[in-house]
Amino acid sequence: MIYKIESDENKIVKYVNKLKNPKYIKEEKKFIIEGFHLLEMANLEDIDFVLTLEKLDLDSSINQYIVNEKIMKKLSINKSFSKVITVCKIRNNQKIEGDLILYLDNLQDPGNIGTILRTALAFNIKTIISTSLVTFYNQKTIQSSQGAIFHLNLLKGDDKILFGLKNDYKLIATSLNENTIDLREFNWPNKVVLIVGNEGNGVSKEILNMADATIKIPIANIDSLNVGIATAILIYNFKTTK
C-alpha cells in the first residue's frame, strides 16, 4: 500500500526515528538502512517498510509512506540526506555453518565491523557471532559493510556458545602474548572460530583462556593493525593455505 506522511510528528516518522537509538533496535528487533543500493541489498523478507521522496517499483507487499524532504533530513543520519529509508527486521537466525566462524569479541567501532562484514562475504563466511548483536545493526555499521549484513547468518554471543563451539571447532584467537604462535608458522585446523578482539585491548582474557591457540601476523615498524585489516589477512591466510 502507498501512503503519505506530510508531519515530521506522524507515529511512523517518531518509530523510525526511535530506531537510531540501540535501546529500541534491541527492543523492536528492527533497524533501518538508508540510500538505493542498500535496499536492493536485501531480501523482501529484510523489509518491513519503506519511507521515500517518491513510489518506488517495489513489491506490493511493502508498505510505502511518500515523505517530504524534511521528513529525511530528520531522519538521515547522512549530510547529504537519502531519497530513502527502509526500516528491516532483525533476523532470529541461530544456523551455525561453514569451516570458518568470525566471533568479534565486544569490538566497538561501526567502520571495523562492517568492513569485516563485508571482507567476510567476499570470502563466502555464512556465520559471524558477536557479543554485542546491537552492533550490527548501527547505520555506519551497515554503509560499511555495503550490504553484506543481508546475506551473512549474525548471532549474539557469549562464553556459553564458544564452549559448545568446542565440540566440533578450534578457537583461535588473535593475541600478541609471548606465548603466540607467528602466523608464518600456524598449521590451520579444518574448523575454526577465529576469534579478534576490541580494537583498544583486544581479545578478553576469558576468552583467552578456553582458546586452543592463539596466532599473531608478523608485522614492523608498527605495534598493531587495525582489526578490520588483520581480520581480512587472516581470513585469506585461512582460505589460502588450507
Given for the second form:
Protein chains: 2
Amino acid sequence: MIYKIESDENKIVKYVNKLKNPKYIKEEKKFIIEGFHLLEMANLEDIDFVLTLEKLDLDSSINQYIVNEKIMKKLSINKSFSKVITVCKIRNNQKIEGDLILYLDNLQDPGNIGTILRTALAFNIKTIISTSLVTFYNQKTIQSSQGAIFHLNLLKGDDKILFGLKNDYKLIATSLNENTIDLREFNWPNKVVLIVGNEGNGVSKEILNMADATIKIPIANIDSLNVGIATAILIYNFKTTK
Amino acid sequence: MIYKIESDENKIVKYVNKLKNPKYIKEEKKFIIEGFHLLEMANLEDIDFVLTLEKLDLDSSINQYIVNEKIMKKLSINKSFSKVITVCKIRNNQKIEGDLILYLDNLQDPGNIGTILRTALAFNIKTIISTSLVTFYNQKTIQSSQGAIFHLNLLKGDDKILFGLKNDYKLIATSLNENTIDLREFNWPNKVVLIVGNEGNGVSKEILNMADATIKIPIANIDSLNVGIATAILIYNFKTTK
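For comparison with the form predicted alone, would you give the structure of this protein in the form predicted together with another copy of the chain?
Next comes the full complex, this chain leading.
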C-alpha cells in the first residue's frame, strides 16, 4: 500500500525517529537503513516498510509512505538527507554454520564492526557472533558493512555459548601476550571460532583462558593493528593456507 | 620557553585554528595533532610548538603556550576537548626506500588512509606515496594512523613519478577487471610499488595501463573489500609469501 504523510508529527515519523536509539532497536527488533544501495542489498523478508520522497518500484507487499523533504531531513543521519529510509526487521538468524565462525568480544567501533561484516561476507563466512547484538544494527555499522548484515547469521554471544561451541570448533583467540603462536607458524584446525577483541583491551582474560590456542600477527614498530585489519588478515590466512 | 595565553583572540590561537583548513596546512606546511598519545609518537624534529592546559615535561627547545579550557574547546575537533594540541611541521621526507612502496591513487577517506599508514608501519614499509599530500595531514587520518605518520616517508605522487619508479620497481595495481591475476596464483616480484585506488572507482585507467601486472583478491557475494582491508591483505601476502 502507498500512504502519504504530510506532518512530521505523524506517528510513523515519530516511530522511525525513535529507532535511532539503541534502546528502541532492542525493544522493537527493528532498525533503519538509509539510501537505495542498502535497500537493494536487503532481502524482502528483512523489510518492514519504507519512507520515500517518491513512489518506488518495490514488491507490492511493502508499505510505502511518501514523505516530504522536511521529514527526510529530520530523520536522516547523513549530512545530505537520504531519498529513502527503510525500516527493517531484526530476523532470528541463529544458525551456526561454516568452517570459520567469527566471535567479536566487546568490539566498540561501528566502523570496525561493519568492515568486519563486509570482509566476512566476501570470504564466505556465514555466522558472526557478538557480545552485543545491538552493535550490528547501528547505522554506521550497517553503512560500513555495505549491506553485508542482510546476508549473514548474526548472533548474540556470551562465555557460555562460546564454551558450548568447543564441542565442534577450536576456539582461536588473538592475543599480544608472549606465549602466543606467530601466525606464520600456526596450523589452522579444520573448524575454527576466531575470537577478536575490544579495540583498547583485546580479548578478555576469561576467553583467553577458554581458548584452544592464541595467535598473533607478527608486527613491528607499533603496538597493534586495527582490529578490522587484523581480522581480515586472519580470515584470508585461514581461507588460503589450510 | 613557556608562554601564557589568556585570550582566544591571541594570534597564536588564531594561527592554530586556521590549521584545521587543508588550504593552510598546504601553505604553512604545518598540521595539528591532539592528545598525549600522538605527541608521544612524534619525533622532536616534527614538533613546532604545543598548546597545553598545564606545563609539560618536554624537551626545553619546544615552546609551550599555556592556555585555558575555553581556548582548548575552541580549537579541539574532538568531542571532549583535548588537554594538549601540538603544531607539527610537515617534513621533507622524500626518500624512496624498501622492497615495497605503497601508492595511494586518489584515496578519499581519512580513516582508510590512516589505517593504511598504521598497517604499513606495522609491516616495516618505509615509503608511502599519495596523489594528495594534504590527505596525510588531515586530523582524522593522523588519528587512525595512531601516529604512524611520524615514522614514514610520505611523498606526493603523480603519473610521472610512478613512471620513473619503473626503473627499479614493478608496478602492481589492484583491479577487479577480468584479465587480472588471482592473488593466490601471483608471484610477487622482489621490488614492488603496490597501487591501490579510490574507494568508488578503483585505480585510474592511466595507471592500470602503466602497471606491470594487475592483481585481485578472490572474493564472493559482494562487489569489493574496503581499500584498507585489501591493502593489508596484500601487504601481509607480499611480506610472507615471497
